[in-house]
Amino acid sequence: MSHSPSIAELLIRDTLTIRDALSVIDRNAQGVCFVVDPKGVLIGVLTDGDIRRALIAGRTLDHPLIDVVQRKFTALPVTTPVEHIQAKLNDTVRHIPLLDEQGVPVDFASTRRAHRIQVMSPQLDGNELAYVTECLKTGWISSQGAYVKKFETQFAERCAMPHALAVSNGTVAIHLALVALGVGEGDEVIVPDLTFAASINTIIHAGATPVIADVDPITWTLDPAEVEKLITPRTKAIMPVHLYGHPCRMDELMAIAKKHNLFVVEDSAEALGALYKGRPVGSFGDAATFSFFGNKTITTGEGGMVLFRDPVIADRAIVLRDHGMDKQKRYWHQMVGYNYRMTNMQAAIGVAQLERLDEFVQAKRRLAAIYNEGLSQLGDIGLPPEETWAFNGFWLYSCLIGEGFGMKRDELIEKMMKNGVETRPLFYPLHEMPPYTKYILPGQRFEVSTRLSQAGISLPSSVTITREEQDSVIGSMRTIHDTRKLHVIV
């Protein structure tokens, strides 16, 4: 994938037309091109705004661009110190050509090029260092230590579930939940088509058979109507995935589970802090799992949590988490288990992060409100869902690029990267990927998940993102959109 464009992608000869300049601007996604003479010397600058004004004034696309070029512009020698270049960049001067001794552009500077806006980065400026330092000073750095139990207790209280087990990552959290519930060979587990692969992988690791269901077009999560169609005598569990921070339709899914006597395992990796009708996600099923990977709402670097409702199942999971070893008789193994433990240092970070969960979620919701306001003005962008009964945690701000936007999602991703903005596509549907095609049932179609996956894009969503950075993200999308729209219209 391309990153910032080279200087060559911004250059255009002075003998060409407005149409040619518009094509250059559309390709480079910067909203500007640099006009050079036959010797390559810079003689002017032309922006998408200049072209728009020229067309309004009656110029045609085939008019010579030399007649509308800006002769007054900011340029600097390529040897100019970086701090001096950056001091010249502002809301008005967004691109500065950097010239050699002959006045030939050899590079350029821009606010978006100098600073890449990441999709996600953690905020670790609370008590994380103090708590980890305590672990180091006391020597409690492995899976034994007070912070593990503290993290589990506080997390269980936060999610309104009686039992919590800290584990090494979010994937093993799901696997442990399934195995502790007795899900295995001969069983079927219904899983949404639009989710991260860990959801289906853990079902397969447990020895069960995944049954893939299409998702709801409004919430993007597991569609209860599709679930009902897929239940067989072998169905053992349903796995709702609270996708990108939005809760599933839990009343309907729990009613189906009760009707058919099924387990419910909530994959809540992306939705910590989200609410369904005022209740925390993860508080509905027989088990719920969370991830604390570095890009999640709270992080321990790697790590996860499993919540259980039944104390007997929770006790079984505790034994399985620690090699299957008897809790009362060291080195005596009751069953084949796993090493899924979390370290005390990870838990220390988790405790510090959990202290700020409300702050992080509110930051995510403010971020979403700003994006919603800015992107709603561009046209044909589907904003992320938030049903009236839902409190979206907005793990990632994800929206849909419609046909009227003027380009496909993947082209937008490439052009945003040229502006120093990292984005991500939505997950690929499970049914399209080679390991999972064998689980597609005869005649099964996944129209909703396919459409969402092809159109969906996730924008920078860190709690650390500044308003200026968000404005830059929105501004980049506006420039790309407006240039393409102008190109198509004329």
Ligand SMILES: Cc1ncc(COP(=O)(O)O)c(C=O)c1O
The other form holds:
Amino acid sequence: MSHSPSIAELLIRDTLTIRDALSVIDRNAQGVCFVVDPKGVLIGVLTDGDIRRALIAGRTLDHPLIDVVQRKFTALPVTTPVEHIQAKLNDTVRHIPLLDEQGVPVDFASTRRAHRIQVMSPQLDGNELAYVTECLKTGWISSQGAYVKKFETQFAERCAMPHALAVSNGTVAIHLALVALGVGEGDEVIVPDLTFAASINTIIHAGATPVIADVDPITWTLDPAEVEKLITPRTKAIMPVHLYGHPCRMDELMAIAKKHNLFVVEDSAEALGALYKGRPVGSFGDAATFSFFGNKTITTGEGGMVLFRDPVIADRAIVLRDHGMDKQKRYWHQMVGYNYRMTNMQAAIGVAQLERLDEFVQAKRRLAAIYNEGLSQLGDIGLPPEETWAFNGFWLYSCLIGEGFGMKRDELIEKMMKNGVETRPLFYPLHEMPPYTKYILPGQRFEVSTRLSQAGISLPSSVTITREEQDSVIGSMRTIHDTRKLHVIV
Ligand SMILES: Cc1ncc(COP(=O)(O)O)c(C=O)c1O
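Structure of the form predicted in complex with this ligand (previous: the form predicted alone):
Entire complex below, previous chain first.
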């Protein structure tokens, strides 16, 4: 298996010969080496083409390389944003040394590295283009048009909920759900500690007070026992988040909600296609929300959906979504509303994506099975959960790096990046981040979310990932693991 080399494998001293440069290039397999002075500062670049030309011109292999080095080359500060680096790479500039403030190469970019295995990329090769083209040709590009209605109707049906509203993203979907349900000032909403911050931000934006609960160690989602402990007379709602595609313990959570007369808003952003006891996530609570951000199971670029059970609340949400404007009387506003609408073009993409949802979920489940098999042969990796009652949507395949693996999660992430494999840490626990520490209750502990967050890593999980790429991800983890073991033994 070929891995991208480290910068050290591309460096050569300016005092050496063309022959030495050739052997460096031969070993690093990049077709290039970076020439440095005694202080390590980059002074030139030498490609295999340069060497070929030098030999044709009559230089010998033992000639000093300094005479043939390219003094004009493209180099960038190592702090340059990835998009800018990628914009500079082309057919002639295939390698760019990345320099520290002293001009010392500390990393490099290459066209090959630019094709790193991404954590997530969308698959848009179905009817997306045809449907969007139709919007453009007919002029229905804004938030009115047939695709918005179609997307909502099909989505509601798919999730077994009576009312669906397409909105501009998954965050405003949650906010709209809370406001439409009447959750606001003086109310408490229980939210899991381990989630993407949009779950808690929207509670705060609604004017309510978030109450953070630890998650359960098996499903990584809201722990019903913790929720029960946190209920007060002010509790108005609970927000189960189906994290990384695994459904929450809905029977227990719904029973608590019923007992205390609470709303349930399911944040299902990461779990479209997942099932709890055979029933779609998002079909249990009073409202459920979804995200169609570019990395989600289906995408509309940016976009979201909110589902409601109650027609009156759904109706209120329709008005709130459109500036609070009366549905019959234009420019007459009955409430202080928002503009949370989705465009017809986004919905057109959504309809095309929804046509392939089953295919995408199957692909996610296949890739999870491949990772499970490959990783279970490595030391001390906790595989992602799938309870017997659950059908995990495996939005983002996430596993836990145990102590026996031999290195910390963050070190692994860094090393895998060098191998051209992009990964992500699990979310940070909400309670650790500055805007939310004030919501920690006296004596409250979050042992499970803290432990999971420190050990968790998400691997490339695109539906477009190939078997070879997955083997490369697993192989990279194996090499890193085995090398570390060797170090320990030596
Ligand atoms: C659990 C969760 N809730 C909410 C969101 C917010 O969705 P969006 O990015 O579409 O606003 C996301 C993802 O981005 C998420 O993962």
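Think of the rigid core as the biggest set of C-alphas that the two forms share within 1.5 Å after superposition. Keep in mind that this is a model prediction, so the values were computed, not measured. Residue numbers count along the first chain shown, from 1.
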| property | result |
| --- | --- |
| Shift of T79 between the two forms at or above 2 Å (CA, core fit) | yes |
| Threshold 2 Å Cα movement between the two forms for M477, core superposed | no |
| Large Cα move at T15 between the two forms, threshold 2 Å, rigid core | yes |
